[in-house]
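For reference, the chain that follows is the form predicted alone, supplied as structure tokens.
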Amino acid sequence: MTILEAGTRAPEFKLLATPDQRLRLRELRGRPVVLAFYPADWSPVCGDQMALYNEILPEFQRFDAQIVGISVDGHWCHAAFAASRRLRFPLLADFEPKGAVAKAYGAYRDEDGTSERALFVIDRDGIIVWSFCSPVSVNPGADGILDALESMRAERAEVSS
């Protein structure tokens, strides 16, 4: 299976964010979004990679970026990771139907069960500009989701000048 690439519309979803909130990804749309499928809460790559993310938050938002992780994990082992590594941003559960989301965007290891280490930023009308599959073992870092938020807001002051 291989994950979607940029020119495709991004697949709608909702997925728990709390135990009784659930996030949208239309909610988020008319600003740039990054999402970050990852394995699993609590492995060593993946607790790298989303410190990462939390340490420079404050780039993702220079670009008015919302960045989601989600994994197959449910709502209760992300809100004690989050909380462990005091994440900032939100951490959606694919946990009911497993994976159904990472699926519909090419990016579930059905030989484990877990999402591959995907990465995708989305345009403020829901397509995707880019995209990216990381060995699982290999934390992705964010040059790539930077450039991709930079290259669009490069091509909006094109159009709008």
The other form holds:
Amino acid sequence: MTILEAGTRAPEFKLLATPDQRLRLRELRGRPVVLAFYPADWSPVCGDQMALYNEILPEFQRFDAQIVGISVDGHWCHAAFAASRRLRFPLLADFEPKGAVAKAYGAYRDEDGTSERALFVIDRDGIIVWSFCSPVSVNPGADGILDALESMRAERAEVSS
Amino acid sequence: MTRQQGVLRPDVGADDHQDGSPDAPVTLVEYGDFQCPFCYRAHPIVMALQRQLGSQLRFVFRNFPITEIHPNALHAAEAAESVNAHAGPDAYWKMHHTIFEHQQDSPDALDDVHLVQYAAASGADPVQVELDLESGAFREKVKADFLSGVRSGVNGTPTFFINGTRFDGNWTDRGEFAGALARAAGVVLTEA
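Return the form predicted together with the partner chain of this protein as a structure block, the form predicted alone having already been given.
Every component of the complex follows; first up is the chain already shown.
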């Protein structure tokens, strides 16, 4: 399975963000969106990745970007994980049918039953402008995301000038 | 449209805390958090590598406090910067080692009272360091380190860069870590 590439329309989804609240991708239209698929809550590397994104939220906000994490964990698991890491961005539960959104993005690992560690930056119109799949054991950090947001902003500035 | 990920930027410069010669063939940069238990584990490993590689290695430390989960990490970094500014690099390294050595002593081992004591023991004026913590005099410096880490692909603490490229190997395995450094330095290691 290879992940969706730049230029592709980001597949729509509607997933639980809290026990009683679903988030649709299209609700975020008009802002850049960063989708961070990760294998699972609680594994130490994932905790690092989400804790890192949490710490650099102000950087994402400089680009008016919304970041969301997605894994196949259920929403109760996400709630406990988010509380323990004091996360201030949504974690979506790709739980039922399991991994359906990850599959739509080409980011599902059949052999493990989890998503890849895959990043997607989506523009204001819902088009993927950058994607990256990291080895599952390697936290990709945020430099690629911020580079993508930066070049998207630069291109917009060029178009409008 | 995007550059390679996991590449140090900016390069090591005059503002960095450097232990070793700029002419050393290999430079190891650590982005670390003084309150992070993994950085605590990494600290003796780095010191052993410094002994092992000797003049072949220059070690550089940049701040990457994860403040949401480590409430004392920011002040610890600011206190170390204050010591550096007022008492020089030798005092900075004393402070650096002292903070890590005491990290696990007690839950309040890195509160302001203790940080100021460590600063005094490192040769800095404790009153000055306390004032700097209150005013946030070195907050921007720490924040600049943090942002440079974000742009370099830091992915948790500690993150290491060997001659500017992120080391994704297993730093807890000293043999593997030393091997990577030796390859970068172009030397063959003998057992330390």
